[in-house]
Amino acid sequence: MERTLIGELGKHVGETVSISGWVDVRRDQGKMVFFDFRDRSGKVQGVVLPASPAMETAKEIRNEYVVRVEGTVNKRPEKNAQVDRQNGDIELEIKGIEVLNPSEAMPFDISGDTSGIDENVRAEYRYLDLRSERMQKNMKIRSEFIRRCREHLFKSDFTEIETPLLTESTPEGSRDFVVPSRLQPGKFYALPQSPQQYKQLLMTAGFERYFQIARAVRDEDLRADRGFEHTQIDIEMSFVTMEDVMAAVEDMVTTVVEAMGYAIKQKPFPRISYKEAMEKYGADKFDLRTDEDKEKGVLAYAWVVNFPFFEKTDEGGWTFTHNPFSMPIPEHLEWLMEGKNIPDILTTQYDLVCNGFESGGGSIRAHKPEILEAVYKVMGFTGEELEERVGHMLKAFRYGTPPHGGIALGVERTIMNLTGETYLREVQAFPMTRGGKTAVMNAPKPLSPKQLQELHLSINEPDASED
């Protein structure tokens, strides 16, 4: 018999059906055994009556067994109906149960909120944690958000293009994760902190509207809203101004989150200068919601603009605040080219904040080689160092690169806002622990001697006296 999804059983009252899923709850009342079954579409109650041929099996199975069940969909008597519950007006009279796979006793209870369970235990059994109702909901909200963004961008004439995962170590603000090359001993790839340079090269290539759902990897200190890995909706556009990019992103975000049933506090999104944000809120990430807004799950978006381009290093030099590939605001371009008024130069960076989190950031980019050269000159790079770092970009910019700009929207931080979660691990399927250990699998771990030999690597053991 063909499988029927639990969420569609209401269409089959009076019919005999077959469902497949998990035993969510089992209640043995002696003469009768009640079950709640679940699959991806929802839950339903089933009952095994005393004379049912399924009784023997029903006495043996336990919670989280995977089963195939045949039974008749019956209307519940009106006095027993639960109108506020999915399938609350029907019940499955079970005729047969086939155990597809039994389950050992669960290491922790997944019937409620698992956020209070020890983080390391949840990570070890993440595939069980993900069965909980809250985690299922979070993953589905994440999927829906990405799907709707993708559809919106396609409708807006964007082309989805993937960029490499093995690339060159680049100066993008964080430490790189590096990968040794087996074929070129002593040389290393880097995993991308973002597709920044590739998406600019795609603008040079004539793809005027690009996006991808990009994985980004950064070796930075972990915290509640930051991990080694994250996903971003990466967008780049040619022949645009700051206003164009911000308007396009605002339209996408508004369209998507409102279609998902969320309310936005203020439209168009307020715009606040970096200086004003620091003076008023003490940070460039802030929460504009009232207590009432928070209770209602309102989303308070705002743009932060007019960031300083450069900041002092500990050594007394200059480094970029956001992105070395940015443009200054038009009225400060001359200052940059002449290398003067450095602390006063503002950049075309725009950050999108929501409910106290930075949800995204972007800028209009340098598209001429002399502008990028001027940025690196301010930071003290020699011509040789500049060529080593970004020579490929300077080369590309000499072949008719159009003006362009873009943004990267953080998927995890956005989903944290949509779900009300406060930890990034609650909106990722397989997050790392705070100690940097992967979920389920045992990484990082040592390589075998054979692997090290193939990679031409040797390990210097730490000095025991340093412990």
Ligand code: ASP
The other form holds:
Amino acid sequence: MERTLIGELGKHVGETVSISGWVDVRRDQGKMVFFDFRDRSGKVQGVVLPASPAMETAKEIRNEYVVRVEGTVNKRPEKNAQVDRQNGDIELEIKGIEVLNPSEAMPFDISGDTSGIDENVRAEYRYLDLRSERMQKNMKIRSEFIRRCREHLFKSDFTEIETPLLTESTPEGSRDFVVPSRLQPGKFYALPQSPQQYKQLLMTAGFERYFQIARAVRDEDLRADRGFEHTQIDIEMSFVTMEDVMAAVEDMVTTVVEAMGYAIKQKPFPRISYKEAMEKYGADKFDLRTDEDKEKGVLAYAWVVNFPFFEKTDEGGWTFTHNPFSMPIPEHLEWLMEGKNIPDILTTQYDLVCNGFESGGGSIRAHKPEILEAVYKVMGFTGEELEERVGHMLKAFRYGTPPHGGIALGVERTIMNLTGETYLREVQAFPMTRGGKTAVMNAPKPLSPKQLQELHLSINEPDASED
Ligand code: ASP
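Same protein, different condition: the form predicted alone was shown, now please give the form predicted in complex with the named molecule.
The next block holds the full complex; its first chain is the one shown before.
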């Protein structure tokens, strides 16, 4: 018999159906055995009556067995109906049960909120943890958010383009994860910390409106809201001003989260300068929600603009605050080109803040070689070093690169805001533990001598390499 989804059973009252799924709960009452069955569409109660041919199997079955069940969909007597539950007004009278696969006892209780269970145990059995209702909900919200963003961007004439995973170290920021080259001994690729340079090159290539649901990898200290890997909705647009990018992003975010049933505190999103934010909130991320907003799950977005372009390094030189590829605000371009008033130069960076988190950030870019050169000159780069770092970008900028700008929105942080979760691991399917170990699998781990040899690598014993 063809499978009926549990969520559809309400349409089959009086009929005999076949369902497939997991045993969510089993309650053996001696003469009768009750079950809750679960599939991707929901749950339903089933009952094995005393004379049922399924009684023998019903007695053997335990929670989380995978089963195929045949039975009749009955309306429950009014007094037994549970109006607030899915399928609360029906019950499956079980005629036959086939065990498709048994299950060992769960290593921890997955019937409720698993966030209190030891992180390492949850990671080891992540596939079971993900069966819990809250984790299923979080993953589905994530999927819906990404789907809606994608749809919105397609409607707005964007092209989705993938950029390489094996790439060159980016000057943007934190430490790289590197991959040794087998074919070129002693040389390494870096995993992308962001698709920043490729997306800019796509503007040179004439795509004008690009997006990517991009994975970014950064070897950073792991925190509650930060892992080695994250996903960002990465966007770049040609012939735009700050206003244009901010408006496009605001339109997408508003359309998507409102369609998902969330309320936004203030529209258009309020804008505040970095200076004002620091004076008012002591930080460039802040929470504009009242206690009542928090209870109602309201999203309070705001833009932070007018960040300083440069900050002092510990050695007394200058480095960028956000992104070396940015353009200063138009009024300060001359200062940059002349290398003066460095601490006062403001960048075109815009950060999107939501409920106390930085939920995204981007800028208008330097699209002329001499502007990018000027940025690197302020940071003390000259001649060869400059060529080595960004020579390929300077070259591309000499071939008719249009003015452009973009942004990246952090998917995990957004989903944390939508679900009210405080840890990144609650919104990623297979997150790492705080110690940097992968979920379920056992990385990082040593390579075999043969692999090391192929990659031309030798490992210093940890003691010997400590300085
Ligand atoms: N590359 C930046 C980041 O990944 C975002 C951007 O400026 O578009 O944070």
